[in-house]
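Just one chain follows, in the form predicted on its own, and it is written as structure tokens.
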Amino acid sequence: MLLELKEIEAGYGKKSVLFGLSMNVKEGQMMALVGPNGAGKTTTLRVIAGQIHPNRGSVLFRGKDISQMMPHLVAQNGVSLVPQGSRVFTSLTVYENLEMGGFQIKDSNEFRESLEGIYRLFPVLEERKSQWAGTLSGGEQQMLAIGRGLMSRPKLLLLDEPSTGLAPKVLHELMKTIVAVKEKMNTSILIVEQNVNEVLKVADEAYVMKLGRIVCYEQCAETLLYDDKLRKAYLS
């Protein structure tokens, strides 16, 4: 098991959103974590990031408790968070945001070979490199976020809305590529999306949030779409 999250409670002040969350992720697994807004679902997210600190549970990435590790050695364990929103340095260029996203490697070598695997992926960012990233369309800008993400090839990628801002075919190529993250890159993804009917056909299993609880978990995550009362229930 590469995550697994325990009877997680936690909140924002008093404010709380998640109430004794059990959830895990497998080795090489596309996990969708899917429900209405307001489910708890990007707070899940920041709780593994380490931008959230639970205040009860715990939370073990390949073994190791890390509910209470800042944000920075999270990901020096190998955890990357791509936030909603296409969030990119606007005022860099593409490489400078891929750079900013492998400012944890020391070695060049490896700071190389993991920029051409990310030009291999997004071959559009390759042909962008020295373009200003706000000058990117919407999809650009997300294949920018996530390749950043990816730079310092993490163990698991966490994605939030990547489908935010994108027309559909947009988003129809942008899961491929996602697809292609976990087959060619080895990552793990766990990936919170409000277009279920895309997300629930590329990931291997799901977990369906109600109310900062799961309600429903899905070996096949492709058979949550043809549930008419769980789709009704929790997913429109």
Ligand SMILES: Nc1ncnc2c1ncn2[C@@H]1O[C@H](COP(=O)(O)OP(=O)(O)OP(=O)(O)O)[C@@H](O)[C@H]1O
Given for the second form:
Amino acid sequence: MLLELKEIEAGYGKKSVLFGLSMNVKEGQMMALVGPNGAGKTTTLRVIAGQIHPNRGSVLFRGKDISQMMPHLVAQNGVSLVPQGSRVFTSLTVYENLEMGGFQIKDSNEFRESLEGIYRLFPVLEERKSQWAGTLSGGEQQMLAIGRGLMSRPKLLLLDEPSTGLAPKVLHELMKTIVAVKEKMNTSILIVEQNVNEVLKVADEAYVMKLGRIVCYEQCAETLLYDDKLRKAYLS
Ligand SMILES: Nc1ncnc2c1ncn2[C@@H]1O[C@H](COP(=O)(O)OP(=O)(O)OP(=O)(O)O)[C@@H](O)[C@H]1O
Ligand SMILES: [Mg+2]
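Could you present the same protein in the form predicted together with the ligand, rather than the form predicted on its own shown above?
Every component of the complex follows; first up is the chain already shown.
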């Protein structure tokens, strides 16, 4: 098991958001996390990334408890979060944005290999490496945000609604690219997505959460694709 969340309780100040949340991600897996607005999906990713420390429960990453670790140390341990509405640095070039994602790489060969891996995955980023990131299209900016998150070669990539603002056609491309990230970069993925249809098509497994709890797992998510009534019950 790569990631194990056990009975997590977390929130903001006095407001509780996660109520005994447990979930697992296996090595090499693309796991989807879906659920209605306000369910606590972003909060869950922030707990994993060390931005919020849970009041109870544990987060085990490769068997080690990281639940009270500072975010930069969680990142050093191999977890990378591409936040919701993630913005690129618009007044930096594409290359400079990627450079920032790999700032902690000391070895220049390693840096170059990381960069080349990302250019192979997203050729458009190489074509536009000297362009201001702010002048990229929405889809290209998303690719850059993901590329930046991948520069540190994480073992686990956390994606919070990467498709926000993308046209359906681009969305499908993006999902395919995310699958390629998993396969070519040997990175496990936990992805939060509003586009349930698209993400369930490509994810290996899925959790559905509502009001801070996991309400269904695996086959249930599969059923969601086909059963309208169930969808309404779980996703709204
Ligand atoms: N910084 C914050 N301070 C206080 N409450 C917050 C904060 N961030 C989120 N919340 C609350 O926590 C709950 C869960 O929010 P969260 O962002 O995790 O939901 P979500 O499932 O990601 O929703 P969405 O699909 O809209 O992104 C919501 O009720 C929200 O208002
Ligand atoms: Mg969210």
